[in-house]
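Given next, in C-alpha coordinates, is a single chain: the form predicted alone.
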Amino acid sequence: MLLKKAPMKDPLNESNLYVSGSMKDVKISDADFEFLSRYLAMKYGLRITKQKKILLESRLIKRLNVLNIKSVSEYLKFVFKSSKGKEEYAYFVDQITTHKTFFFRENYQFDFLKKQIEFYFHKVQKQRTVTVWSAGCSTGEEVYSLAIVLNELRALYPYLDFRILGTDISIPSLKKAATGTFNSIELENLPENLIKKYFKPVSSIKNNLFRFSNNEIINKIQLGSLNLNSNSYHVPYEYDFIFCRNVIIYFDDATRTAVLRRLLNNLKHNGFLMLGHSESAIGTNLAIESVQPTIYKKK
(Lines of atoms letter the chains of each structure in order from A and count residues from 1; the text may use other names and numbers.)
(Lines give C-alpha, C1' and ligand atoms only; values in the text may rest on other atoms or scores of the structure.)
Protein backbone atom coordinates (compact mmCIF):
# COMPACT_ATOMS: atom_id res chain seq x y z
CA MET A 1 0.00 0.00 0.00
CA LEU A 2 1.53 3.32 -1.04
CA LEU A 3 0.45 6.76 0.07
CA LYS A 4 1.12 8.58 -3.19
CA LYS A 5 2.55 11.81 -1.86
CA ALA A 6 3.88 12.95 1.52
CA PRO A 7 1.36 15.70 2.38
CA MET A 8 -1.82 13.98 2.40
CA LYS A 9 11.09 2.30 15.82
CA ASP A 10 12.11 0.00 17.26
CA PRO A 11 9.93 -2.61 19.01
CA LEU A 12 9.32 -2.58 22.74
CA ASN A 13 11.62 0.19 23.88
CA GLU A 14 11.71 0.69 27.63
CA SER A 15 11.42 4.46 27.23
CA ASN A 16 7.91 4.15 25.80
CA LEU A 17 6.00 2.47 28.60
CA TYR A 18 2.35 3.30 29.13
CA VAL A 19 0.62 2.24 32.35
CA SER A 20 -2.84 3.34 33.34
CA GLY A 21 -3.52 3.24 37.05
CA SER A 22 -6.90 1.56 36.60
CA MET A 23 -5.48 -1.27 34.50
CA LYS A 24 -1.88 -1.54 35.68
CA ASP A 25 -2.45 -5.08 36.96
CA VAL A 26 -3.48 -6.46 33.56
CA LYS A 27 -1.12 -9.28 32.65
CA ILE A 28 -0.45 -11.38 29.56
CA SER A 29 -0.98 -15.06 30.27
CA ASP A 30 1.75 -17.49 29.31
CA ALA A 31 -0.49 -18.87 26.55
CA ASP A 32 -1.21 -15.40 25.12
CA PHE A 33 2.46 -14.44 25.29
CA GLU A 34 3.40 -17.63 23.47
CA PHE A 35 0.83 -16.85 20.77
CA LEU A 36 2.02 -13.25 20.41
CA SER A 37 5.73 -14.08 20.30
CA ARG A 38 5.16 -16.79 17.69
CA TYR A 39 2.85 -14.60 15.62
CA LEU A 40 5.15 -11.57 15.65
CA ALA A 41 8.14 -13.73 14.75
CA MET A 42 6.31 -15.38 11.85
CA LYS A 43 4.60 -12.25 10.51
CA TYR A 44 7.21 -9.54 11.09
CA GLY A 45 10.38 -11.40 12.04
CA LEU A 46 10.39 -9.77 15.49
CA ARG A 47 12.25 -11.58 18.26
CA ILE A 48 10.21 -11.07 21.45
CA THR A 49 11.86 -12.78 24.42
CA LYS A 50 10.25 -13.51 27.79
CA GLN A 51 12.22 -10.59 29.23
CA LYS A 52 10.04 -8.30 27.09
CA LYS A 53 6.76 -9.60 28.48
CA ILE A 54 6.20 -6.66 30.85
CA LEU A 55 7.01 -4.20 28.09
CA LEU A 56 4.54 -5.90 25.77
CA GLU A 57 1.88 -5.66 28.47
CA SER A 58 2.64 -1.95 28.85
CA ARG A 59 2.13 -1.42 25.14
CA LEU A 60 -1.20 -3.23 24.86
CA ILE A 61 -2.76 -1.61 27.94
CA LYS A 62 -3.26 1.64 26.03
CA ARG A 63 -5.58 -0.02 23.53
CA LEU A 64 -7.40 -1.90 26.30
CA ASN A 65 -8.14 1.45 27.93
CA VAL A 66 -9.31 3.02 24.68
CA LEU A 67 -11.63 0.11 23.89
CA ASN A 68 -12.69 -0.54 27.50
CA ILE A 69 -11.55 -4.15 27.22
CA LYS A 70 -10.71 -5.86 30.51
CA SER A 71 -8.01 -8.38 29.56
CA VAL A 72 -5.32 -9.05 27.01
CA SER A 73 -7.02 -12.32 26.09
CA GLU A 74 -10.24 -10.46 25.29
CA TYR A 75 -8.29 -7.89 23.27
CA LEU A 76 -6.52 -10.56 21.20
CA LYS A 77 -9.87 -12.17 20.42
CA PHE A 78 -11.16 -8.76 19.35
CA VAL A 79 -8.16 -8.19 17.05
CA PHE A 80 -7.91 -11.64 15.49
CA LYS A 81 -11.45 -13.01 15.59
CA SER A 82 -14.01 -10.19 15.60
CA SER A 83 -15.57 -8.43 12.62
CA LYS A 84 -13.91 -5.16 13.70
CA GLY A 85 -10.50 -6.75 14.14
CA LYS A 86 -9.19 -5.63 10.77
CA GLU A 87 -9.76 -1.99 11.67
CA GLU A 88 -8.07 -2.42 15.07
CA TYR A 89 -5.12 -4.38 13.64
CA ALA A 90 -3.29 -1.22 12.54
CA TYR A 91 -3.41 0.09 16.10
CA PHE A 92 -2.26 -3.30 17.41
CA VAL A 93 0.83 -3.16 15.16
CA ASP A 94 1.41 0.45 16.14
CA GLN A 95 1.46 -0.49 19.82
CA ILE A 96 3.96 -3.33 19.50
CA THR A 97 6.44 -1.12 17.63
CA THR A 98 8.28 1.92 18.92
CA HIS A 99 8.66 5.08 16.89
CA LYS A 100 11.63 6.69 18.58
CA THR A 101 13.23 8.90 15.96
CA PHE A 102 14.40 12.45 15.48
CA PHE A 103 15.71 14.77 12.78
CA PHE A 104 19.27 14.06 11.65
CA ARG A 105 19.67 11.06 13.93
CA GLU A 106 23.22 9.69 13.58
CA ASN A 107 24.14 12.77 11.62
CA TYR A 108 27.47 11.39 10.37
CA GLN A 109 25.51 9.23 7.90
CA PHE A 110 23.87 12.31 6.39
CA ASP A 111 27.33 13.87 6.11
CA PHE A 112 28.52 10.71 4.32
CA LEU A 113 25.60 10.92 1.88
CA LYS A 114 26.45 14.56 1.12
CA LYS A 115 30.10 13.72 0.45
CA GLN A 116 29.16 10.91 -1.93
CA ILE A 117 26.84 13.16 -3.91
CA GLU A 118 29.38 15.99 -3.94
CA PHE A 119 32.04 13.57 -5.22
CA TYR A 120 29.79 12.42 -8.06
CA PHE A 121 28.81 15.90 -9.23
CA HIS A 122 32.35 17.23 -8.99
CA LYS A 123 33.42 14.31 -11.17
CA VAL A 124 30.49 14.09 -13.59
CA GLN A 125 28.54 17.18 -14.59
CA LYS A 126 25.30 15.73 -15.91
CA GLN A 127 21.68 15.29 -14.85
CA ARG A 128 21.13 12.56 -12.31
CA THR A 129 18.24 11.54 -10.05
CA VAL A 130 19.45 10.26 -6.68
CA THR A 131 17.12 7.70 -5.11
CA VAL A 132 16.94 7.12 -1.36
CA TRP A 133 14.84 4.65 0.63
CA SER A 134 14.10 5.05 4.33
CA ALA A 135 13.10 1.49 5.32
CA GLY A 136 11.51 1.86 8.74
CA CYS A 137 10.73 5.56 8.42
CA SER A 138 8.46 5.76 11.49
CA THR A 139 6.78 9.18 11.76
CA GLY A 140 8.85 10.76 9.00
CA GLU A 141 11.71 12.64 10.64
CA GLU A 142 14.29 10.63 8.67
CA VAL A 143 12.46 11.19 5.37
CA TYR A 144 12.27 14.95 5.82
CA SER A 145 15.89 15.08 7.03
CA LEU A 146 16.91 13.42 3.77
CA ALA A 147 14.73 15.81 1.77
CA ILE A 148 16.34 18.84 3.41
CA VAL A 149 19.88 17.53 2.84
CA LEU A 150 19.26 16.76 -0.82
CA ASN A 151 17.46 20.01 -1.51
CA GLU A 152 20.25 22.03 0.08
CA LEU A 153 22.71 20.30 -2.26
CA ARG A 154 20.68 21.36 -5.30
CA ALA A 155 21.82 24.93 -4.75
CA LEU A 156 25.37 23.74 -5.43
CA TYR A 157 24.61 21.10 -8.04
CA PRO A 158 21.81 22.15 -10.44
CA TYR A 159 21.97 18.77 -12.20
CA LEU A 160 20.81 17.00 -9.03
CA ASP A 161 17.28 15.66 -8.73
CA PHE A 162 16.05 13.17 -6.14
CA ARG A 163 13.28 10.79 -5.14
CA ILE A 164 12.69 9.54 -1.58
CA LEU A 165 10.67 6.52 -0.44
CA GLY A 166 9.67 6.02 3.19
CA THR A 167 8.16 2.72 4.35
CA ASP A 168 7.05 1.32 7.70
CA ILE A 169 4.72 -1.36 9.08
CA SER A 170 2.85 1.17 11.24
CA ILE A 171 -0.04 2.82 9.40
CA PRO A 172 -0.63 5.46 12.13
CA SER A 173 3.06 6.43 11.94
CA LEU A 174 2.87 6.71 8.15
CA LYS A 175 -0.23 8.89 8.38
CA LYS A 176 1.59 11.24 10.74
CA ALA A 177 4.58 11.28 8.39
CA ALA A 178 2.26 12.12 5.49
CA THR A 179 1.05 15.27 7.24
CA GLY A 180 4.62 16.57 7.51
CA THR A 181 3.59 18.14 10.82
CA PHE A 182 5.90 18.26 13.85
CA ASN A 183 5.94 20.10 17.16
CA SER A 184 8.76 22.29 18.42
CA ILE A 185 10.27 19.47 20.50
CA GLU A 186 10.38 17.17 17.47
CA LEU A 187 12.16 19.91 15.53
CA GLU A 188 14.71 20.71 18.23
CA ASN A 189 17.63 19.07 16.34
CA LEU A 190 17.04 21.33 13.33
CA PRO A 191 18.87 24.66 13.06
CA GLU A 192 16.56 27.66 13.25
CA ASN A 193 17.35 28.74 9.70
CA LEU A 194 16.21 25.36 8.31
CA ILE A 195 13.00 25.45 10.36
CA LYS A 196 12.20 28.89 8.94
CA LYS A 197 13.08 27.78 5.41
CA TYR A 198 11.15 24.49 5.29
CA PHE A 199 8.36 24.72 7.89
CA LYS A 200 5.41 27.01 8.48
CA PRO A 201 3.49 27.37 11.77
CA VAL A 202 0.14 25.60 11.84
CA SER A 203 -2.86 27.54 13.08
CA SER A 204 -4.22 25.50 15.97
CA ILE A 205 -4.96 25.59 19.66
CA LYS A 206 -1.43 24.29 20.14
CA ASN A 207 0.65 26.98 18.49
CA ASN A 208 3.92 25.03 18.53
CA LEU A 209 3.06 22.91 15.47
CA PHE A 210 4.91 23.31 12.18
CA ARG A 211 4.23 21.76 8.77
CA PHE A 212 6.76 21.01 6.03
CA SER A 213 5.81 23.57 3.41
CA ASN A 214 7.91 23.03 0.27
CA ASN A 215 5.45 21.45 -2.20
CA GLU A 216 8.11 20.84 -4.84
CA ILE A 217 10.02 18.65 -2.40
CA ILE A 218 6.85 17.01 -1.12
CA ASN A 219 6.16 15.79 -4.66
CA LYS A 220 9.49 13.95 -4.58
CA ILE A 221 8.48 11.93 -1.48
CA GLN A 222 6.44 8.74 -1.48
CA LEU A 223 5.27 6.89 1.63
CA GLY A 224 3.90 3.38 1.95
CA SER A 225 3.41 0.40 4.23
CA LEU A 226 5.89 -2.43 3.88
CA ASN A 227 6.69 -5.44 6.05
CA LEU A 228 10.43 -6.12 5.78
CA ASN A 229 9.71 -9.76 6.58
CA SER A 230 7.81 -10.14 3.28
CA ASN A 231 9.33 -12.41 0.65
CA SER A 232 9.81 -9.54 -1.81
CA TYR A 233 9.62 -5.77 -1.82
CA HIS A 234 7.65 -4.03 -4.55
CA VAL A 235 9.40 -0.66 -4.47
CA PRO A 236 9.53 1.88 -7.33
CA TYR A 237 13.29 2.05 -7.95
CA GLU A 238 16.71 0.62 -7.40
CA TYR A 239 18.24 2.88 -4.80
CA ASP A 240 21.52 4.76 -4.46
CA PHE A 241 21.13 4.83 -0.67
CA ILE A 242 19.06 2.70 1.68
CA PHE A 243 18.64 3.76 5.31
CA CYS A 244 17.45 0.86 7.49
CA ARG A 245 18.37 1.93 10.98
CA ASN A 246 17.44 0.46 14.35
CA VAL A 247 15.25 -2.20 12.75
CA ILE A 248 17.24 -5.38 12.10
CA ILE A 249 18.54 -5.48 15.66
CA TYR A 250 15.18 -6.96 16.64
CA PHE A 251 15.37 -9.87 14.16
CA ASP A 252 16.95 -13.25 14.73
CA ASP A 253 20.08 -14.05 12.72
CA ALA A 254 18.29 -15.83 9.88
CA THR A 255 15.66 -13.10 9.48
CA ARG A 256 18.27 -10.36 9.70
CA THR A 257 20.33 -11.92 6.89
CA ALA A 258 17.22 -12.48 4.74
CA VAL A 259 16.06 -8.88 5.20
CA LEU A 260 19.50 -7.50 4.36
CA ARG A 261 19.64 -9.65 1.23
CA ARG A 262 16.26 -8.35 0.05
CA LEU A 263 17.33 -4.77 0.74
CA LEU A 264 20.50 -5.31 -1.27
CA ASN A 265 18.40 -6.67 -4.14
CA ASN A 266 16.92 -3.17 -4.36
CA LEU A 267 20.23 -1.33 -3.96
CA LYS A 268 22.24 -0.22 -6.98
CA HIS A 269 25.71 -1.59 -7.66
CA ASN A 270 28.09 0.56 -5.60
CA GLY A 271 25.10 1.89 -3.65
CA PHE A 272 25.26 2.37 0.11
CA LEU A 273 23.35 0.71 2.97
CA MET A 274 23.08 2.59 6.28
CA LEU A 275 22.34 0.65 9.47
CA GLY A 276 21.76 1.79 13.05
CA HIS A 277 24.60 2.53 15.45
CA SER A 278 24.25 -0.83 17.23
CA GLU A 279 23.68 -2.91 14.08
CA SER A 280 26.12 -4.72 11.82
CA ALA A 281 26.10 -6.68 8.57
CA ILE A 282 29.53 -8.15 9.23
CA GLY A 283 29.56 -11.95 9.09
CA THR A 284 26.49 -12.26 6.86
CA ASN A 285 28.43 -13.32 3.72
CA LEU A 286 26.53 -10.76 1.66
CA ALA A 287 28.02 -8.96 -1.35
CA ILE A 288 28.92 -5.82 0.60
CA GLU A 289 31.98 -4.21 2.06
CA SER A 290 32.24 -2.08 5.17
CA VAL A 291 33.08 1.54 4.35
CA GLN A 292 32.95 2.71 7.94
CA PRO A 293 30.96 1.54 10.98
CA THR A 294 27.27 1.04 10.05
CA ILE A 295 27.86 2.05 6.39
CA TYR A 296 28.19 -0.63 3.70
CA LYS A 297 28.80 -0.53 -0.04
CA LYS A 298 27.26 -3.06 -2.42
CA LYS A 299 29.93 -4.81 -4.45
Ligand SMILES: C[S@@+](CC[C@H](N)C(=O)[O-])C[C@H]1O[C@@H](n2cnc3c(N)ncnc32)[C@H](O)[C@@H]1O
The other form holds:
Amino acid sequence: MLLKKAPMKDPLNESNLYVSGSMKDVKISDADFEFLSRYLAMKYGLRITKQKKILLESRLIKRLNVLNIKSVSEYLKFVFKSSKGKEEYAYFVDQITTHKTFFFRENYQFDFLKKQIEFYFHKVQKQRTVTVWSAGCSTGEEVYSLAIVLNELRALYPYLDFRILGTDISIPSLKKAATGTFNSIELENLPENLIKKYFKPVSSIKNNLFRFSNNEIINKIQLGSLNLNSNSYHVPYEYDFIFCRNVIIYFDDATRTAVLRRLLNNLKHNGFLMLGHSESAIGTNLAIESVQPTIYKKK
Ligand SMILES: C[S@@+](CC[C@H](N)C(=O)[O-])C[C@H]1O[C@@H](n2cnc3c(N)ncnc32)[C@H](O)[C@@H]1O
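Give me the form predicted in complex with the named molecule now, not the form predicted alone.
What follows is the whole complex; the chain from before opens it.
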Protein backbone atom coordinates (compact mmCIF):
# COMPACT_ATOMS: atom_id res chain seq x y z
CA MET A 1 0.00 0.00 0.00
CA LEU A 2 1.48 3.32 -1.00
CA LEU A 3 0.49 5.67 0.10
CA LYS A 4 4.46 14.14 15.41
CA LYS A 5 5.25 14.88 17.64
CA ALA A 6 2.40 16.03 19.86
CA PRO A 7 3.89 17.37 23.05
CA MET A 8 3.70 14.56 25.57
CA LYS A 9 1.79 15.46 28.69
CA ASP A 10 3.45 14.51 31.93
CA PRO A 11 2.10 10.99 32.27
CA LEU A 12 2.41 11.13 36.03
CA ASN A 13 0.30 14.22 36.39
CA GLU A 14 -3.18 12.86 36.86
CA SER A 15 -4.81 16.23 36.25
CA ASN A 16 -3.93 15.68 32.57
CA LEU A 17 -6.34 12.84 32.50
CA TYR A 18 -9.42 14.96 32.82
CA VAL A 19 -10.49 17.68 30.47
CA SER A 20 -12.33 20.57 32.00
CA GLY A 21 -15.66 21.55 30.49
CA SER A 22 -16.59 18.10 29.26
CA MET A 23 -15.18 15.87 31.99
CA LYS A 24 -13.65 12.86 30.33
CA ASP A 25 -12.79 9.75 32.23
CA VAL A 26 -9.71 8.39 30.53
CA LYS A 27 -8.88 5.99 33.34
CA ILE A 28 -8.62 2.55 31.83
CA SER A 29 -10.57 0.03 33.87
CA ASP A 30 -8.87 -3.24 34.84
CA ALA A 31 -11.08 -5.15 32.42
CA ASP A 32 -10.31 -2.78 29.52
CA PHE A 33 -6.61 -2.86 30.34
CA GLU A 34 -6.69 -6.64 30.36
CA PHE A 35 -8.42 -6.61 26.96
CA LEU A 36 -5.99 -4.05 25.51
CA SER A 37 -2.82 -5.73 26.70
CA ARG A 38 -4.00 -9.15 25.47
CA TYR A 39 -5.15 -7.76 22.14
CA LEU A 40 -1.98 -5.78 21.49
CA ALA A 41 0.23 -8.72 22.47
CA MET A 42 -1.66 -11.11 20.23
CA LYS A 43 -2.01 -8.83 17.23
CA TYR A 44 1.30 -6.89 17.25
CA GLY A 45 3.47 -8.70 19.81
CA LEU A 46 3.53 -5.56 21.97
CA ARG A 47 4.28 -5.95 25.64
CA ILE A 48 2.06 -3.57 27.59
CA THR A 49 2.90 -3.84 31.26
CA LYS A 50 0.80 -2.33 34.08
CA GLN A 51 3.42 0.44 34.36
CA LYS A 52 2.42 1.64 30.88
CA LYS A 53 -1.23 2.11 31.84
CA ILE A 54 -0.93 5.82 32.57
CA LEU A 55 1.07 6.40 29.40
CA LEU A 56 -1.63 4.62 27.43
CA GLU A 57 -4.32 6.75 29.07
CA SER A 58 -2.45 9.96 28.26
CA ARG A 59 -2.22 8.89 24.62
CA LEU A 60 -5.81 7.78 24.18
CA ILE A 61 -7.14 11.06 25.56
CA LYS A 62 -6.11 12.71 22.29
CA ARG A 63 -8.56 10.55 20.36
CA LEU A 64 -11.26 10.99 23.02
CA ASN A 65 -10.90 14.74 22.57
CA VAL A 66 -11.02 14.60 18.77
CA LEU A 67 -14.08 12.37 18.77
CA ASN A 68 -15.69 13.91 21.84
CA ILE A 69 -16.00 10.52 23.48
CA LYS A 70 -16.31 10.53 27.25
CA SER A 71 -14.48 7.42 28.39
CA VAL A 72 -11.90 4.90 27.25
CA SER A 73 -14.41 2.15 27.56
CA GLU A 74 -16.76 3.99 25.17
CA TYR A 75 -13.81 4.62 22.85
CA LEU A 76 -12.90 0.93 22.77
CA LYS A 77 -16.49 0.03 21.95
CA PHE A 78 -16.39 2.56 19.12
CA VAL A 79 -13.12 1.16 17.73
CA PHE A 80 -13.89 -2.53 18.07
CA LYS A 81 -17.64 -2.80 17.87
CA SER A 82 -19.10 0.02 15.79
CA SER A 83 -19.42 0.21 12.02
CA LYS A 84 -17.22 3.35 11.93
CA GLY A 85 -14.56 1.69 14.08
CA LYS A 86 -12.60 0.52 11.05
CA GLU A 87 -11.62 4.09 10.12
CA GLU A 88 -10.68 4.94 13.69
CA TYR A 89 -8.60 1.79 14.08
CA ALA A 90 -5.61 3.33 12.24
CA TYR A 91 -5.55 6.24 14.73
CA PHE A 92 -5.92 3.83 17.63
CA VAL A 93 -2.84 1.87 16.47
CA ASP A 94 -0.97 5.11 15.87
CA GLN A 95 -1.65 6.25 19.44
CA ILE A 96 -0.60 3.06 21.16
CA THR A 97 2.77 2.89 19.35
CA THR A 98 5.85 5.07 19.84
CA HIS A 99 7.12 6.86 16.74
CA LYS A 100 10.17 8.73 17.92
CA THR A 101 12.70 8.84 15.11
CA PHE A 102 15.16 11.25 13.55
CA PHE A 103 17.50 11.61 10.59
CA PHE A 104 20.76 9.66 10.83
CA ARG A 105 19.86 8.14 14.17
CA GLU A 106 22.79 5.98 15.30
CA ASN A 107 24.89 7.37 12.51
CA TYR A 108 27.64 4.75 12.88
CA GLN A 109 25.27 2.23 11.28
CA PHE A 110 24.95 4.42 8.16
CA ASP A 111 28.76 4.66 8.11
CA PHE A 112 28.93 0.89 8.38
CA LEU A 113 26.57 0.49 5.42
CA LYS A 114 28.63 2.99 3.42
CA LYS A 115 31.86 1.09 4.13
CA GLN A 116 30.35 -2.24 3.08
CA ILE A 117 29.17 -0.79 -0.20
CA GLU A 118 32.49 0.96 -0.86
CA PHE A 119 34.33 -2.27 -0.09
CA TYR A 120 32.16 -4.18 -2.56
CA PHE A 121 32.45 -1.72 -5.45
CA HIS A 122 36.23 -1.39 -5.03
CA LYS A 123 36.43 -5.10 -5.76
CA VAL A 124 33.58 -5.60 -8.22
CA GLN A 125 32.85 -3.38 -11.17
CA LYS A 126 29.48 -4.71 -12.13
CA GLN A 127 25.96 -3.37 -11.99
CA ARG A 128 24.37 -4.15 -8.62
CA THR A 129 21.14 -3.09 -6.97
CA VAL A 130 21.58 -2.80 -3.21
CA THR A 131 18.36 -3.51 -1.31
CA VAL A 132 17.59 -2.04 2.11
CA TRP A 133 14.53 -2.53 4.31
CA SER A 134 13.58 -0.17 7.09
CA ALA A 135 11.24 -2.36 9.17
CA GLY A 136 9.32 -0.13 11.58
CA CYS A 137 10.13 3.04 9.63
CA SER A 138 7.75 5.36 11.51
CA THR A 139 7.48 8.74 9.75
CA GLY A 140 10.26 8.03 7.26
CA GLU A 141 13.38 9.75 8.61
CA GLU A 142 15.27 6.42 8.48
CA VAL A 143 14.12 5.77 4.91
CA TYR A 144 15.19 9.20 3.63
CA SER A 145 18.50 9.01 5.54
CA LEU A 146 19.19 5.74 3.71
CA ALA A 147 18.15 7.28 0.40
CA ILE A 148 20.56 10.17 0.88
CA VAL A 149 23.49 7.92 1.85
CA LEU A 150 22.90 5.59 -1.08
CA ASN A 151 22.44 8.39 -3.56
CA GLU A 152 25.65 10.08 -2.40
CA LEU A 153 27.44 6.77 -2.98
CA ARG A 154 25.97 6.53 -6.46
CA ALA A 155 27.96 9.57 -7.48
CA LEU A 156 31.14 7.63 -6.64
CA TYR A 157 30.07 4.19 -7.84
CA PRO A 158 28.10 4.36 -11.08
CA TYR A 159 27.39 0.63 -11.01
CA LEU A 160 25.39 1.09 -7.83
CA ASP A 161 21.63 1.21 -7.90
CA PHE A 162 19.34 0.78 -4.88
CA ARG A 163 15.84 0.06 -3.67
CA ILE A 164 14.50 0.94 -0.24
CA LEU A 165 11.43 -0.48 1.48
CA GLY A 166 9.88 1.21 4.52
CA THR A 167 7.17 -0.61 6.47
CA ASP A 168 5.21 0.05 9.65
CA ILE A 169 1.86 -0.70 11.28
CA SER A 170 0.99 2.96 11.73
CA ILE A 171 -0.89 4.24 8.69
CA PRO A 172 -0.71 7.93 9.78
CA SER A 173 3.09 7.56 10.12
CA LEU A 174 3.35 5.92 6.71
CA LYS A 175 1.21 8.66 5.19
CA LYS A 176 3.53 11.28 6.62
CA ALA A 177 6.54 9.33 5.34
CA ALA A 178 4.95 9.21 1.88
CA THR A 179 4.69 13.00 1.76
CA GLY A 180 8.47 13.22 2.32
CA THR A 181 7.74 16.45 4.17
CA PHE A 182 9.59 17.51 7.30
CA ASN A 183 9.84 20.70 9.31
CA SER A 184 13.10 22.40 10.16
CA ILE A 185 13.26 20.79 13.61
CA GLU A 186 12.85 17.34 12.12
CA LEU A 187 15.62 18.16 9.66
CA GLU A 188 18.01 19.54 12.26
CA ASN A 189 20.30 16.48 12.17
CA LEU A 190 20.92 17.00 8.46
CA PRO A 191 23.81 19.17 7.27
CA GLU A 192 22.71 22.33 5.45
CA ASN A 193 24.23 21.21 2.13
CA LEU A 194 22.17 18.00 2.16
CA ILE A 195 18.97 19.87 3.00
CA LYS A 196 19.62 22.20 0.05
CA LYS A 197 20.45 19.30 -2.25
CA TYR A 198 17.51 17.03 -1.42
CA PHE A 199 14.69 19.20 -0.06
CA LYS A 200 12.61 22.08 -1.41
CA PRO A 201 10.50 24.48 0.65
CA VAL A 202 6.86 23.41 0.40
CA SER A 203 5.72 26.93 -0.38
CA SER A 204 7.12 30.41 -0.73
CA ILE A 205 5.24 31.39 2.43
CA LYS A 206 7.47 30.78 5.42
CA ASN A 207 5.79 27.65 6.71
CA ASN A 208 9.00 25.90 7.70
CA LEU A 209 8.19 22.75 5.72
CA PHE A 210 10.53 21.07 3.27
CA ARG A 211 9.77 18.25 0.87
CA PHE A 212 12.15 15.59 -0.34
CA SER A 213 12.20 16.48 -3.98
CA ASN A 214 14.32 14.12 -6.03
CA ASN A 215 11.82 12.12 -8.08
CA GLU A 216 14.37 9.67 -9.37
CA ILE A 217 15.16 8.66 -5.80
CA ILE A 218 11.50 8.69 -4.73
CA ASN A 219 10.88 6.05 -7.40
CA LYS A 220 13.37 3.77 -5.65
CA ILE A 221 11.47 3.97 -2.37
CA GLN A 222 8.43 1.88 -1.52
CA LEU A 223 6.34 2.32 1.62
CA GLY A 224 3.75 -0.05 2.95
CA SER A 225 2.03 -1.43 5.99
CA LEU A 226 3.44 -4.63 7.43
CA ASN A 227 2.89 -6.10 10.86
CA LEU A 228 6.14 -7.73 11.97
CA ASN A 229 4.07 -10.03 14.16
CA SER A 230 2.42 -11.64 11.14
CA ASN A 231 3.40 -15.15 10.10
CA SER A 232 5.06 -14.27 6.83
CA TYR A 233 6.33 -11.11 5.25
CA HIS A 234 5.51 -10.40 1.64
CA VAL A 235 8.30 -8.06 0.67
CA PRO A 236 9.59 -7.41 -2.84
CA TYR A 237 13.24 -8.49 -2.42
CA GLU A 238 15.75 -10.39 -0.37
CA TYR A 239 17.61 -7.63 1.42
CA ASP A 240 21.30 -6.74 1.69
CA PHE A 241 20.58 -4.67 4.79
CA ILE A 242 17.65 -4.68 7.19
CA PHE A 243 17.30 -1.80 9.61
CA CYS A 244 14.88 -2.82 12.37
CA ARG A 245 15.78 -0.31 15.02
CA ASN A 246 13.94 0.62 18.17
CA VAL A 247 11.06 -1.69 17.30
CA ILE A 248 11.69 -5.09 18.92
CA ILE A 249 12.25 -3.34 22.25
CA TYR A 250 8.44 -3.10 22.48
CA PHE A 251 7.91 -6.85 21.92
CA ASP A 252 7.79 -9.70 24.40
CA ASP A 253 10.71 -12.18 24.30
CA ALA A 254 8.99 -14.81 22.15
CA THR A 255 7.83 -12.25 19.58
CA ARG A 256 11.29 -10.68 19.48
CA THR A 257 12.95 -13.96 18.51
CA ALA A 258 10.21 -14.90 16.05
CA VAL A 259 10.41 -11.47 14.38
CA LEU A 260 14.20 -11.65 14.11
CA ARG A 261 13.92 -15.13 12.57
CA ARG A 262 11.44 -13.92 9.96
CA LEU A 263 13.54 -10.85 9.20
CA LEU A 264 16.57 -13.10 8.67
CA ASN A 265 14.52 -15.20 6.24
CA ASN A 266 14.32 -12.06 4.12
CA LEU A 267 17.98 -11.10 4.49
CA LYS A 268 20.58 -12.28 1.98
CA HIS A 269 23.35 -14.62 3.02
CA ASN A 270 26.12 -12.33 4.39
CA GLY A 271 23.59 -9.50 4.61
CA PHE A 272 23.45 -7.23 7.66
CA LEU A 273 20.80 -6.67 10.31
CA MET A 274 20.89 -3.41 12.28
CA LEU A 275 19.09 -3.14 15.61
CA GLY A 276 18.53 -0.18 17.94
CA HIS A 277 21.11 0.88 20.53
CA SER A 278 19.35 -0.94 23.39
CA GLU A 279 18.36 -4.04 21.41
CA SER A 280 20.24 -7.28 20.95
CA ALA A 281 19.96 -10.57 19.09
CA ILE A 282 22.46 -12.27 21.33
CA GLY A 283 21.15 -15.46 22.93
CA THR A 284 18.56 -16.10 20.24
CA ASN A 285 20.37 -19.05 18.56
CA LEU A 286 19.80 -17.50 15.17
CA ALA A 287 22.27 -17.99 12.34
CA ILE A 288 23.98 -14.66 12.77
CA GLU A 289 27.28 -13.33 14.01
CA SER A 290 27.72 -10.07 15.85
CA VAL A 291 30.09 -7.81 13.90
CA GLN A 292 29.81 -4.90 16.28
CA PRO A 293 27.24 -3.94 18.89
CA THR A 294 23.77 -3.83 17.27
CA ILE A 295 25.09 -4.99 13.86
CA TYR A 296 24.73 -8.65 12.86
CA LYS A 297 25.77 -10.60 9.78
CA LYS A 298 23.66 -13.49 8.48
CA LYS A 299 25.72 -16.68 8.33
C1 LIG B 1 10.33 4.14 17.83
S2 LIG B 1 9.81 3.90 16.17
C3 LIG B 1 11.37 3.54 15.39
C4 LIG B 1 11.55 4.27 14.10
C5 LIG B 1 12.91 4.06 13.43
N6 LIG B 1 13.12 2.67 13.12
C7 LIG B 1 14.02 4.60 14.29
O8 LIG B 1 14.75 3.82 14.90
O9 LIG B 1 14.18 5.82 14.36
C10 LIG B 1 9.04 2.30 16.28
C11 LIG B 1 8.10 2.00 15.12
O12 LIG B 1 7.79 0.60 15.14
C13 LIG B 1 6.46 0.45 14.72
N14 LIG B 1 5.95 -0.85 15.17
C15 LIG B 1 5.57 -1.24 16.42
N16 LIG B 1 5.11 -2.50 16.41
C17 LIG B 1 5.20 -2.94 15.13
C18 LIG B 1 4.85 -4.15 14.47
N19 LIG B 1 4.30 -5.19 15.13
N20 LIG B 1 5.07 -4.25 13.14
C21 LIG B 1 5.60 -3.20 12.45
N22 LIG B 1 5.94 -2.03 13.01
C23 LIG B 1 5.74 -1.88 14.32
C24 LIG B 1 5.73 1.63 15.36
O25 LIG B 1 4.52 1.92 14.71
C26 LIG B 1 6.79 2.74 15.25
O27 LIG B 1 6.57 3.56 14.13
